[in-house]
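One chain comes next, on its own, written out as structure tokens in the form predicted alone.
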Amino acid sequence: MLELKNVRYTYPGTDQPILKNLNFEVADKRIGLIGANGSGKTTLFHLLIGLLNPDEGELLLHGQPVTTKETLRALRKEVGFLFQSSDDQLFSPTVIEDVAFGPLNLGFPPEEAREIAVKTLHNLGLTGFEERITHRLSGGEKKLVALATILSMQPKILLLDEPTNNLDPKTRSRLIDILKGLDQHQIIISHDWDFLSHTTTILYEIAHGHIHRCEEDHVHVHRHVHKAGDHPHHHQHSS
């Protein structure tokens, strides 16, 4: 459905590429993406959504290069991107305006766009939030509303960049349930290993400019108590 082919990308003003000869296709339904800070994970997402153009290589949607305004528009209809910070995604005065913005941009008339927004909020357990002032929401509420703005456009692929950042345990658990109930392809960047264990089935790692599927170490669930509380952690596990 979506593919990066032989992609190379270098940040402006630098000499060394952050991604080089990278090949990646969205084939599996629930993909986890890991890597050290600065390894290029978010850059990969920006390339997949067309926010960045590769120095070399190409982005393909259904096998066709994304090179024109028309193909980019088609890409944005099929791929939804949840930013790390919800404040970068929410800009309207009220929740209903933010969630209806996407359908309006897709050409739905105002009444139908509002109906879609109301239904999307209901499906996420956010009924009654329609007239809430966006900037007065809590961090967890903003995250769920930001997700609603994406789902209202009914994308086929979801890109989620560190979705559990600054979430309280209750909202984190709620987000897990929501994502597990969605039918879209999902690619999730996260350092939260327990979260990935609940939401993904395949794990990829970005390192040294390349991406590879993790074959030996795999995501798994641990249910035990840590004195420090519910913190992300990584346990080595042999196949």
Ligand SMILES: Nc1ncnc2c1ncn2[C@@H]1O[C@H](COP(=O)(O)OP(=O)(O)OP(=O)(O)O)[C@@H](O)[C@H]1O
Second form
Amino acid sequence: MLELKNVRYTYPGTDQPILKNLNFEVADKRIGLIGANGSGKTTLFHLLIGLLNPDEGELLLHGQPVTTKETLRALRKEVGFLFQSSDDQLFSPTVIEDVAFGPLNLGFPPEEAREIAVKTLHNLGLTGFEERITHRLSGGEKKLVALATILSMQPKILLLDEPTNNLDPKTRSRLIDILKGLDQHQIIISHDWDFLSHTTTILYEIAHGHIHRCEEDHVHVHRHVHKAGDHPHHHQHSS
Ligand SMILES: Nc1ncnc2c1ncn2[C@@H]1O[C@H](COP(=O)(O)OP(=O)(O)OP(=O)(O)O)[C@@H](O)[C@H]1O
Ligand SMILES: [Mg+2]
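Could you present the same protein in the form predicted in complex with the ligand, rather than the form predicted alone shown above?
Next comes the full complex, and the chain you just saw is listed first.
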């Protein structure tokens, strides 16, 4: 449904492309995206949402190139993007205004937009946050409210850029339950392997400007006990 075809992208003022010969299709329901810091994961999301335009190649939605304002609007309606930094996402004075903003923008009347926002907050366990001042929320609270601003628009695809940043173990595991309960396609960038093992079934890695599917890495859940308790941690797979 959403696809990048033969894409190359170079940041202005730099001479090396960050991504080259990139082919990527959102075909599977739960995709994990890994890669070293600076490998181009966030850049890939920016290309998928049309925030950046490729030097070469194209972005397709349902097989149609996204080139005009109208096709870009259609794309933004279908794809919800959770920014790596919540401060880039939240801009209204109160939580309810931020979460109602999307539905208002989609044309819902104010009363209905508010109802959708209240319901979305409720589904995320954020009832009571409606009148809170957005910029005074904690990092983890901001992350969940940012997720609410996206879900209130009922997108078909969710792009989540490091959603577990700033989350304590309890909130992180609540997020796992929330994401598992959603029906949308999800692509999740994370360095949190254990989180990906719970939320995704297929893994892609970006390295040296290329993306490849990790055929040999099977994302799976395993249970065990650590001295450090239930804090998020990584597992390196050697084969
Ligand atoms: N506007 C910009 N101009 C020039 N270079 C940029 C710009 N934005 C990002 N870059 C560079 O592009 C590379 C890829 O950045 P990107 O944010 O996509 O990495 P990432 O894989 O998301 O990393 P991280 O895991 O740290 O979030 C980095 O080296 C970064 O410094
Ligand atoms: Mg990033």
